[in-house]
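Presented as structure tokens, the chain that follows is alone, the form predicted on its own.
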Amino acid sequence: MNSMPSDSASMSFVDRVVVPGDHVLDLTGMANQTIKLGAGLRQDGDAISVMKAGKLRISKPNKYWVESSHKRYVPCVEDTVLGIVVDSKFDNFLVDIKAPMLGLLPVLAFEGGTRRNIPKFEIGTLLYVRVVKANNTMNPELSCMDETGKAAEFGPLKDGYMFETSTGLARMLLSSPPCPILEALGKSLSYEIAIGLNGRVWVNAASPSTVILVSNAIMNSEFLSAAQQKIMVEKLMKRLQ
């Protein structure tokens, strides 16, 4: 098992290979700060350390997880995901999410949510949704409101098109600095998307070949290199044209 680095050594680990076993992190040091770990991290008192073998990211301030190119998403608290309705009970919404169980959405977790106003949803309604409770042994529950209470951007998404990729590419898709896909698309198209990390993408556009266009590109880029996205973005413009 590898030795603990140092807070400062343990930067070098970031967008490196990292293994089950090792320790990425030493907290010993960063007693006045919060740290967030997400998929393929946990905490063995002072040490984060390693769970399943990917490359090591950061977002900042200071959120860590481990990103794995799998078809599988694990859900993790404060993951932001595309859900679709599978049935209605009582009390919750039991959501898809590509997650080993479904999600529980509570029929009062929207904004200004009560039992006189509970939202009603056909079966495969799409939503961009929150994950606010996680772990191996109950399903997860999910919000469509933020920290704060209120809605933001959570809820369902009309028309536009839903495709799947791997949750690596999710992930980059949401990485800062914007993704060179994302970007050279944005430069030359008007489009809406939501990226959920549980491998779900969804865009929207006035125009249908811009809907295509779109979907191609970013289920296209992911073993692309940021120039060659740039030059693939440049190709499909001139096809459009």
Contents of the next structure:
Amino acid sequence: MNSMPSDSASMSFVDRVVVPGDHVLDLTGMANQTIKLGAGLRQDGDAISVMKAGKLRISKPNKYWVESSHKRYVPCVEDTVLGIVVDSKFDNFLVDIKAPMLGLLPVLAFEGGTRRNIPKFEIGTLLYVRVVKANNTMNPELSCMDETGKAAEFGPLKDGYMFETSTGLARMLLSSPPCPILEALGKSLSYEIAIGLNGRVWVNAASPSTVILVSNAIMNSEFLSAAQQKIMVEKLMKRLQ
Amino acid sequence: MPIMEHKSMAWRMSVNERKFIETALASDLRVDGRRPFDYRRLNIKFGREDGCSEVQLGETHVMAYVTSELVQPYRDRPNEGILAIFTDFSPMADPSFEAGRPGESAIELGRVIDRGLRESRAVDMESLCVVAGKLVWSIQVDLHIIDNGGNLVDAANVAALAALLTFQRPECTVGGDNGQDIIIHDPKVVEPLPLVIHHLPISVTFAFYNKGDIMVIDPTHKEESVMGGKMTATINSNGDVCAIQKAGGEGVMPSVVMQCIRIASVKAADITSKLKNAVEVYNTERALRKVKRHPSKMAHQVSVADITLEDKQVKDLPRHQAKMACQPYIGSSQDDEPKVDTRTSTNADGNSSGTHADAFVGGPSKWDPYPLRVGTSQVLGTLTVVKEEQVVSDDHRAVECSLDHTTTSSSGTVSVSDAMQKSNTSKSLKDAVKLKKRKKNRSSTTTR
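Now show me the form predicted together with the partner chain; what you just gave was the form predicted on its own.
In what comes next, the whole complex appears, and the chain from above leads the way.
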């Protein structure tokens, strides 16, 4: 609970683990600057304090946020997630996205969607969707189109295998440059992968053994460093041969 | 109003997963990389108290507690104790578990484990009888499911067995004024007794797929959601079938059932050995813990470091300890006075013997058993020499140096420790005592 007096001192909190109650930035010396606060941060009078436990991140010049990894997902706008169809109603599909509430996918939210060609999804269909509206009082609204109205890879995923991980691992898999584990696996195996920010990952490949190998490798790579991930994949490949 | 999801539908499986698990099984592949007849990693831990165990089988996590109390026996079995199994499916283990009354699967799990223990007479009931027809011990096993990762029956069974193997009930005797009172002895005063367990019934669960063609052992939570049928065989390491449970699901051929039983007996032997190893480790550690309960007395005991002493030995200990203080001066003079003087002067130097004097006075013991064990053989050898030459003097300093016949000789202390040894100490303690006896005899002969 120490408040840091200068900007350079707040840099010392960046990329470090912070807990709720930490004051990471003192605003008294920064009268004319705008600071953008992301998830997990709050303005407390003259200081910025932390509300969620996690790592403090900065995106220059002035965006701060706290990154944490959970098993449950809190929906945010413009996130791409994997959902499972639970039910279909007259104008919405009810889709489970590992959030506190079920997501609503309008039946017309597909490219070229009209009342005549509403897709038929059976219960349990896996969908790759985008979060359009997210409010903690209402059910989040989803869509199978991007902003321009094109399909853009959204929609049902066929075959393959889906497994659940933490949101932190999903973010790591989606980072650019590509995550070392995915690159290393891609060098020797060919597979298809869809990653949802809600922690769901879908993998597809020609043979079931490849799918099982890729999914187990990804699940085990959560706490490994880049070098360790490469070594793990090398060992796996050697064992296969 | 926001649309909330129905509680029982909280965990969903996608169609893709379902199809994939089935197609992978058709090629003998399981989703977590195991072979069809491989068990997940079994991890058995124990708590501080007796009869408390925690078992992890892959992701499945179960805890078992065993408690006992004296009750009236059932009327049709006046000579037998009572064994009761209670299961608690905590809602944190699985979204489909609800708090309150146990559901069907909870009752089934309790019943399968109970049948395995009771019908096969694994736990000896007659040894739990105190007064026939009036008072018997009732053993209650509480199973708490912490995390449901699939195959709860096997994990809970191992947890129950581990807890029963390490549980100790208080000793109770019939006595008192009229010879009818039941006295329950405090476990700290009288060693509690373990339960008599004749054999270990291990349950092995199989899951069937594809109309009974494919079977796997130890299904995970996802595999259980996709399976067609399930069968649990409870077998002990001798190959005796204690119980079989197949409740509903796909029909299977009798040949498949026989094959499952054969596989189960192999797996049961493996799990039995793991369980016995874990219990052995725990028992040795518990025995060591019991011995270290009296650190102030420990400091005085020179001969055998890991035996607890009874009260009658305590008053001899100061003298015994003072012998060690006298040790460097043995042989230098024959009578007390100069010996005492030199001893006090070296005490001022801060010799190691000074610490013994401190401990004798009653301060915190700085004595460390292990380095001194090397020296004890020499000490005892010299002590026996002193015993023959020492003259008992009258004041308190002489008391410290004087040797008492019952406790001084090395052989004497060994016989004391033998008497101290309880019949139910573990193998390792007996070995330790024998080892020291040999060491002492050897050293006493050499120094003489």
